[in-house]
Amino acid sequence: MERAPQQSSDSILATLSVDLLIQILDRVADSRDRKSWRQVCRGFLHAEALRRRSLRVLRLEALQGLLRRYAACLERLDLSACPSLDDHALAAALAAGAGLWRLRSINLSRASGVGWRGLAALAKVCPHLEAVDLSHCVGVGDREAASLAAAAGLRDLWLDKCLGLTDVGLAKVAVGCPALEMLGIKWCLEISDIGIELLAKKCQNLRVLDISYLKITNRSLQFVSSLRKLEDLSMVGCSHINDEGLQFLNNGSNSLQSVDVSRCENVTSSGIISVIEGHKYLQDLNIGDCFPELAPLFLSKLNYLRDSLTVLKLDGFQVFAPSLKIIGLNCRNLVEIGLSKCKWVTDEGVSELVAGCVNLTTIDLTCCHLLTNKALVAIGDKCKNLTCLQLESCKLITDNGLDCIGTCCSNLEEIDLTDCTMTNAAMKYLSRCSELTVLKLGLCDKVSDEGLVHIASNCKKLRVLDLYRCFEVTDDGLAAIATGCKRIKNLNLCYCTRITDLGLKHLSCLEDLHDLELRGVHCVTSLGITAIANGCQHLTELDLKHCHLVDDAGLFALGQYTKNLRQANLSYCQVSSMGLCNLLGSLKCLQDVKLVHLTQVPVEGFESALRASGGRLKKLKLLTGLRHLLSPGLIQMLQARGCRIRWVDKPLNLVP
């Protein structure tokens, strides 16, 4: 049995075997506790290195050291948040563990600096590689695909929005990786029927395929229909596909369980019926925003899926009460229904639906403007296992409707009440839902501190809280949330104009806080931002737009403490060249920054700050006027390193 490296002859830690330390580590669930655990001594660090299977790297300078330590055991590596990652850095880091790699999965999404050389090195030194995510790497094209084709054991590959990929690159992947089971090529606009044909011939093991927004025609579906193991097919927004193409899927030669044809404008109910008739085990069907009305024949055909269908999304349709009654009768095993922006959905229709679909756990009624409290009473009475309820802009619903939900749906985890006429009484009813993790109250301007006190009293698991334009919320409400909901991760306080630095001081105890939106909170100063920076050091996203009292002192605090900050909006803040340069130079993880109307920063200040960022930025928002004032060399350098610059022409508006 291997012994932990000895620290001192009289230390009890030196007597513990690595096996025993690993067993102890397995019982430490919290990531922060595990971090503290491995900092105790070298023996603990050694045991943790042997046990670690996944790693997410946030800083480029730490990459080589981390991979050298964990190469022998690491199976999953996430580099999607690692700024300035390029071919050289990736190849050098992989070389640090050469000969030891057991890596099976790597996430390189949005790593725009990675090209064919880095991917070739990856395929060479990681012989067990099975999954690669290159989604949103807009520069990835055929040469990069050819490099990946050397990873013959690849099973999962995501190339969404790799704009340089054509049929040639897809052919390289299809020939080199015949074992592919999952493939995403969404938004790869240069791929045509030719590429899909070869893919279908060479990769017969495909189970999941996403071809959304491609310019393919019905011929592609003819080839796809030959994939006998295909279970999940997404073709959102494929405008050249129509009913004739869907009829190819009627042959029943594959085992389709999920089909998404939403936003396919040339598809009608006839084509959907073809899919249903050919696949009696279909579980998930999304036909949102295809055709305006549900044909009676389509509704009757749903009976074919009586035992299998669990998810049905009908967003954007005209749905009348008789249609929902038929769905309730024919789809009794539904667990999720999507009726977002459906016209003519009424209380009667919802009542008929839930009378038959009592197993529903997710109901989306966004913008169903005719609904009243009667619909919520019916849902609460029938759907006892409800976990997610979307009610945005259902303005006829009042507090009393939430009384039934709070009483009957004790397992509720997520509710969206954005732009509903809710008051503190509704919060009292919802506080009965102790499992609540997501609460969205944007534009509920009658919810005040009293309501937040109710939520904080019992909703200890709350992770996401949206208080956008809740004007009655003050520092006292934030004090209650900070005390009762310590696991808050995302908090939206935009335009909550009564919040001051004291409120931010209360929030500074939220160690899990990752995303904080303070847009238009004009009473907040650098003192409050300093408190947040010092206490919430895991912060990754911060919106300070129109926080006119935030100056350099706030930026210096952010630069010193929030080392994981990746996204910041500083537009309209009263910061100078010095503060901006310090922030962009200090934050090694910062990748997305908005710098519109920084009136105290001259052109030279922008120039210095952007150079100080070291080419780490992936997204940048600037005024159009700077386009011809900044040096062409700087702009070329940023773009060459994968930074997408958005030039905007906005008037100076100091009042949001």
The other form holds:
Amino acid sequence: MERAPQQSSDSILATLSVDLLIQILDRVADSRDRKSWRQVCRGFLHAEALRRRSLRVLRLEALQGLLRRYAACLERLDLSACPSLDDHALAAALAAGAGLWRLRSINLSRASGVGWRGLAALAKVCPHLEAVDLSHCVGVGDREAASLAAAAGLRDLWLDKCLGLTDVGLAKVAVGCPALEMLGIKWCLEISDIGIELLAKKCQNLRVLDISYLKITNRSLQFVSSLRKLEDLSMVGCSHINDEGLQFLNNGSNSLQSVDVSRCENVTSSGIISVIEGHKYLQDLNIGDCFPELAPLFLSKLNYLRDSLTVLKLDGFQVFAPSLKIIGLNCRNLVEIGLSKCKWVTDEGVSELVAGCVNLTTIDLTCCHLLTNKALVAIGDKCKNLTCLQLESCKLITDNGLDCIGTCCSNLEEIDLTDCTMTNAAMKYLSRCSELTVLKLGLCDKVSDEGLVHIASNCKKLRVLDLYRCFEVTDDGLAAIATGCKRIKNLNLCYCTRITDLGLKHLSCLEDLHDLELRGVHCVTSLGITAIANGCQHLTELDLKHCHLVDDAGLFALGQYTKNLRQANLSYCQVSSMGLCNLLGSLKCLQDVKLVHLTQVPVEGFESALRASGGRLKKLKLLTGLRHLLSPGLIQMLQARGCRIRWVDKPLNLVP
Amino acid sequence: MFKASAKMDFKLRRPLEASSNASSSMMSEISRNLKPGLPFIPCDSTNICYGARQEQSFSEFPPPQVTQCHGLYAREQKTETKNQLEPSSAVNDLVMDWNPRLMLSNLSFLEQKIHQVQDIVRSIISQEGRANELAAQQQLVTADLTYIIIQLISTAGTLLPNIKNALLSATPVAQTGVVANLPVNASQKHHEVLSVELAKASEYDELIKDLNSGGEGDELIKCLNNSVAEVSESIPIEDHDIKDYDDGMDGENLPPGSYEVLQLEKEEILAPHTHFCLICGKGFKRDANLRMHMRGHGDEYKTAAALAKPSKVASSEPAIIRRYSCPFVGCKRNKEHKKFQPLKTILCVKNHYKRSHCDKSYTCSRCKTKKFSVIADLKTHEKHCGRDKWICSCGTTFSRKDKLFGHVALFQGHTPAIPMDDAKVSGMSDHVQVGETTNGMVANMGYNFSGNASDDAQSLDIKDVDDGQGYFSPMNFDACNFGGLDEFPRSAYDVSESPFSFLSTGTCSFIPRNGEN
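Form predicted alone already given; the form predicted together with the partner chain follows:
Below is the entire complex, every chain and molecule, led by the chain shown above.
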């Protein structure tokens, strides 16, 4: 074991060897604590580097240095936050640790600049590569797949929305990576039955397969059914698949544990029944939005899955009380049920359901308009382990209903009360749930500062707070939140028009804040924005649409401090060319900007600001009028670098 | 490059508009000159049609004793019997191509014949008014004239092979004049008769057309040919079992003798046109086209009767099952073959004969290897040629994706090749050579991972972009094949149309003038 360099006698390193440091480090779990650890001294940093197994890179410019430090031990590398990554940068980064790589997993999601050369380099220098995520790299096609296929040990591969991928590319992967266990080819619209057939023949070890939204037919399922180890099959929105195809799955293998056939329009109960009959260990069944009515036979067949079934999603069905009663009787071990948009769900039905399924932890009752407090009382009474409750648009529910939930379900982590008629009393009841992490109160316009004070008093773990159009909320409420819920990550304050700079100043102590939406908060000025930029340095998304008072000063602050900002909506702000140029020029991570109706910015301002962005932008929203005013060369350059420009034609509407 | 080839492709497939397109007719002339071996000398088809083998039989033939329109039939049957009596002369005739003495005797016989007809016509003029006799005599005249025409044509036809050999350089127009004159003169004589019998004009038209149309004309030919075929019995038959991909009548199992076997002659089979205008000599593939054409020669051809399709049912006979024999002795489709399998239609005969017994003169312009003797086959092939875009890493090509994937599924380590249509890669496809194929794609890919791989885009140096797959891409395939397409002359498949276009311009104006002289 390498000794730490000689230090003066009073140094802590004199007594602690590197292996001891590593032992200590293993007990430091939190990422912020680890960051502090790294900053102690060089010795600590070195120890951390030896111990580090995974790395998520937030800024591309740091990539090379980071890899030089961590290359030797790193097993998981996440580059999904660096969408401007290209072949050159990837190859250069990989060169830093050439010969040493023990990398097993790499996430290149949304890195649309990466092409086959980069992937070929990756496959070459990382012989132990097991997992690659290329989802949403819309440019990835057959050539890239062929490069990846050189990584013969690949087990997990995610290619969602790789629009260029065809059967040929899939065949390359199937032949090159026979050990494949997990494969996602969702939205790869070019893939057909022929490709799936070859895949099933070559990769017999597949456990997880996502073929959602493909234009495949029953023939594919015939071959998929030959995968004896298949556990998880997702085929959302495969409209060419019908019951006949699902019957192929009933082949006695009993391997499937999870099936998602939601939005498959041509699937009916008889198809689902054949799946149930063929796989008695099925745990997860999602048949949402397939066919409108639940056949009695299907309900009785659920009895087959009495012991195994834990997740059942029936979104969009006409589910009546008797059906829910049968489900309650047949699926005793149900942990999660989805009844979103099941408009005939009644209090009686929910009572029958929870009477049987006492282990339920997640209940989705979105848009079940008929539900009243009685249903919540039943849930609170039976489901003591409830962690997630979705009640969006259940307008008959009142504060009293939540009393029971707050009292009985102390493990509640997530609740969605969007568009419910809640008041501060409900917040008081909810504040009993100390585990609460997600609270959505959109359109609950009676919730005011008092309610937020209740929440802040006990819900220390809150991460997501949605106060969309809660007009009553003022700076004081935010002050309470900022002091009580330090870990807030997402905060939606859209159209909370009483909030001012002072409120934002309170919020600036939220170090974890990533996503802040201030749309239509028209009292906010650059002072507030500056405070936020100063305090919340992890900010990645910021919506300032219709913040008419925000000017260049705010943008300067953002440009200087929020180096991780990736999405910004500056539409209707009173910014000038200077501020815009500064912002686009200095933020290296910025990839998605909306710049509609910036009345103070002339065409030249747009021109120079967009040039200053240096081709990092991936998404851009501009007024249609600019299309012919901006120089064609600039537009070409942006598009060549992978930027999608959305031209909108909106009237200048100053009042939101 | 691809664009260019596609354009060319379109051009090649476009039907040739002969008369209107000067450049194309020029092209076709060039192509004709390039292919002197092909029997496409304008107008000779008329002559070929009616064979050249009848001289011996008709020289001793008595003046026709016919009473009705079907008389032609009866006479021909007699011809058959005659021939059977004198097999040796017919065989001799088969062997010998052209005999000037024979022709002279033919011509003098024709002269006699014409005199006979003149006599009959004179007698008709003298004894006016007796209707029943008139009708009989008129039919006699018609039959005789028809006979004369046929003989003229066949006599001229004997010249054909010699013309082909000797007068290759001579202008086709001159030939056209010489040969086509004969029927025109004959028809003018008819017109003399016609002037007397205006009332019967339409009936006459019918007859002329019958001569040309597939209906009775065909029968005529067949009967003539039958005689020859029967004579050739004495020739020892070789048993060539040529693999026959014709659709003749496989599967049909007619007992021998239950159908009539007809045999067309080689020249007749190969003739581009089977229907000819007796006024201007223009040839047509279909009699319907000829009827349309005839309208231009006067109002008498515009009547409903003249434009009507000549009905075969009119012959009142119960439909005789008719099958065809290939004139190639030894062929399985030849009626002398032990396991004779007849051909169903004239089209079958044509296709069979061309495919089995003719040179494959149409070469695919894409692959330049596949050759065909039937244009339709070439066109079918060209639809798929070069479309083998599904290629395996082992170099095997497939026209269908599922076939390739079936192959890949079967063999360990084989993968489908990726087409190099990638924009960044296509630029390098120029120096790709088909043939030098390497399978390992990753092995060839050299990455430059030296220390300078820092800020310079050049540092990402792909040493060898032309990996194995590049060689198999259809883009390259096309590019290689079509690189020089522009220099490639308009290929052979316009040839059959070319004499046609030539006729339409040259002969129409020329012949009538000759007739007047």
